[in-house]
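The chain below stands alone, shown as structure tokens; this is the form predicted alone.
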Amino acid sequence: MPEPYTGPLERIDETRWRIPKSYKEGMRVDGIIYADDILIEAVKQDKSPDQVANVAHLPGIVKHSLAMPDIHWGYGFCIGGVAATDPKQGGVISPGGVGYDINCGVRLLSTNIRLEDAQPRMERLVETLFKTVPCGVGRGGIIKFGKKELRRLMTDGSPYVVNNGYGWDGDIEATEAGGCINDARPDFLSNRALERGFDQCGTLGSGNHFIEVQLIEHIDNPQAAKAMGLTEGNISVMIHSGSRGLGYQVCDDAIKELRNIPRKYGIDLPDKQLVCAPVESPEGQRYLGAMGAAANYAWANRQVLTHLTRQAFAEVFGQPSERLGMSLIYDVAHNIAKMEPYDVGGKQTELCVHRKGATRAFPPGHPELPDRYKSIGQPVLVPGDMGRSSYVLVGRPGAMEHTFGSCCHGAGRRLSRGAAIRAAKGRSIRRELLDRGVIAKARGRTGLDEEQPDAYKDVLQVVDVLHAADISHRVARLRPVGVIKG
């Protein structure tokens, strides 16, 4: 059983706790974590606060260490854990706050299926979409990349797998960041994570995650939820996936190479986990040119599992997947550290963001923003569980103000993977979701059972937090019906 947290929470109203900085010797800042009176209660039962408050001691770091409502524990980080850090000011950049799965995230597809066309068909599209999507551990993709061409897509992103036959146009728009880091350097990658990568684009790994077609179930923000071509009785599609074995293995060599560099720029830490680097060194440079090229990885792997998604509809429902309505409603990242610009003292500050199981919510008006979406914030994507809900939100002014544009990435685990095989001895979770209305396949022995509801928290819980906080807004609820895992 994990040790309880049992330090100092102070609550500062409905939605917020301050792990003030004189808890710890050596905070800078404060930690801030947002839960509810139900949520906080989970948040103690492990020592993922403590981690709040060891972030808080990261040279640069801007106004809090902050948390999102499926916070728990991670390595370094926290999981849903946000900090920026200023450059100017000595800031670093730590592996541990993007994690391993680097750019692990979710896009969104809309279609216009009405779920009863969909149903009778729906164990025939679940084993299709098995069938044409790889899935499972070190699985390998049915579209080849040379090792020129990889090069390429590590430094252009879903742009380069695009303009290569693999998605449309307007894919590339409703990605985040256009689904490209600029200052990607996939030479400063070892040949150990470029033999990882090699025949992984596209392919959906094992773990968490997973493709999904669900119900658009409930709108509440119908201008916001037609901006994104959301209708209420249609189904659409969420891939869940990130960057494979080869962002493992950036993060892996990172964390060994960074080893010793906190000692030798005179930075203090309270956790080994926490290694860093200062943002303008060459280590720091040289670990942000590594994450960005995995970054764009992942991005090109959402960009050709979408591909092999609409080549699946196609083939289930006899109809080319543009005339199914198979759009890109949005792509987030959930796993990232990138250089953005926010009001830091009343003057523009470019500061260097880590988003660790956190994801942008940009408001409206934001300048990144499609024009689209310019008018109610950017689509928020998070999932929930298999047998629950997912949820649609949109970005709005107080994640500028308060979390560095920053929101949840999903409901948060509330058992580890081994305590969620435990509880499911001698159940079939696949026949407990058959009864909740869903059809689910993995490839694992495990996988259905280490992701059963019943190992996370209730996704509505956490998204209410972050409404009634004015972080992000509720647009739709998507209700699971067929689903395939690793």
Second form
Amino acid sequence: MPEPYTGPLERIDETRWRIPKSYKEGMRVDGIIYADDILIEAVKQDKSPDQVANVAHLPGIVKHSLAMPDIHWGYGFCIGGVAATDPKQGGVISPGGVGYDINCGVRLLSTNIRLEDAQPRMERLVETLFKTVPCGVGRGGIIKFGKKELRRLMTDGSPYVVNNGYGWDGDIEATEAGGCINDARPDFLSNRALERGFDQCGTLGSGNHFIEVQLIEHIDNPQAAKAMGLTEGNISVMIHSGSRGLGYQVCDDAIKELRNIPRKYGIDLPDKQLVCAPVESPEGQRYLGAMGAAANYAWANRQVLTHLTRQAFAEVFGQPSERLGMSLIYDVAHNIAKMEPYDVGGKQTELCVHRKGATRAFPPGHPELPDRYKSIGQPVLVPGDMGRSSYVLVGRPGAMEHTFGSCCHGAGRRLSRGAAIRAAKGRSIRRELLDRGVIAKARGRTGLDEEQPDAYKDVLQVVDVLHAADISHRVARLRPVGVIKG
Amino acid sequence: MMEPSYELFDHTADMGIRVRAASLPELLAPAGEGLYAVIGNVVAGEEAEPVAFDLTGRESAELLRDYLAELLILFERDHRVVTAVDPSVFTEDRLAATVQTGRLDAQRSALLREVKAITYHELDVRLIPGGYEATLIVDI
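Cool, the form predicted alone is there; where's the form predicted together with its partner chain?
And the full complex, kicking off with our chain again.
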């Protein structure tokens, strides 16, 4: 069992708690954790607040080291961590602030299919998705890319696969950053990363990755829901995956290459997993370029998964996916570092924003948003667990003011994998899900046990904290009805 | 004499491997077994192929992590599983070993989890009475 956190946590208001920079020598800013009275008790059960304090040591960090209410123990950064650094003030980039699964993220597809029309075919739909989408350990993709094609894919991101027939034109606009980081440098990747990636584009993976068929159960914000094409009673599809082995290897290579770099630049760190380099240094630029290539791979991966999902729906419902209304509502990254402008002391400043298990949440009017979302704000997709619900939110002005345009990315784990397996002993999680109206299929024997609903916090509690803090507002509640997992 | 052994332990979203052995070189075999135990029931075919590693670094904990990272690549990229380990050197700054590998027998294996990486989080090799204890956390 992890040791509980015993350091200071000062209440700021109903949704925020401060770790003062006096807590540890070397902290440059305060830590701030978003949580209510109930969630904060769970937060104290492990050392994740210490990780918030450790991140506050990073050179060039601006304002605060932040954690969203789905915070839990990670490596270097906690999961749910957000930190922005100013390159002009010696600000650093840290691979630990992005994570191994670079640009792990979520996308949501609409449909015009009513639940009552889908229900009789749900078992076949789940079976067909499971057959069509490669998932689980060691499953290669259907589409193989040669080295040259892989480099193009990592340069161009999801537009590359859309232009090769694996998507619709509208998919690109509905993807964060248009599915492409422009300064990506595939030439910075090791051969090993390329070898891990060549046959994995279009694969789901395992762990907490999934494809869920979800009922749009309740609309909180009709105007925003209408703009997104969310209709109560229809089904939608949520896809959660990332950059697969290629991204894991980019992170692993970077942490190894950067082992000695903090010493070179005179940076003292409290945790090896926080290795970093100044953003403007050759080493920092090298990681940013490689990370961008892996992020583009991840967007292409989710795009190919979208193509396969549309194929499965077309087969089961006997109609082209266009006629089933399977538009991409939005795609968000929740493990990434990006250069974004923010107001710092009244001056627009380009910052390096790390989001490690945190989602971008831009407010209405933000120039990066597609026209159809300009008046409502950016859609934010927050998966919960496979038994209860997930949420669609929109970004609010408070996100720009307080969290560098960021909010939560999920419910956050409550139980370790081992504890979840022990809690599942003598039970059939598949049967229990079926009793809740969810047809679930997983490749691994323990996959459903480890990812059972009780392993996660209640996502409603998490999103409510950010709703109250005006970081993001609820738009719709989605309830799972069919799930595939690796 | 301490028998080489491993145990898995909980980490919120991931898993930890604790390894014990009488000497540094003897940590290698149970560390590999621990990694495969995280992945599932991993069974190697009979066909054997040797693979040699010669890793350098600045501390034994990082070298042990690097060794497991090599095993992970062998597994994911080449579908090969280590069946025997012959360490020649494992000190603070060098790890050299030859391992025998067999091709993964997918029919007889039950793969449960994809290991993304061997992390540096809480990474440790320390002296304990009768030998060494290593702690590694893997990202799932």
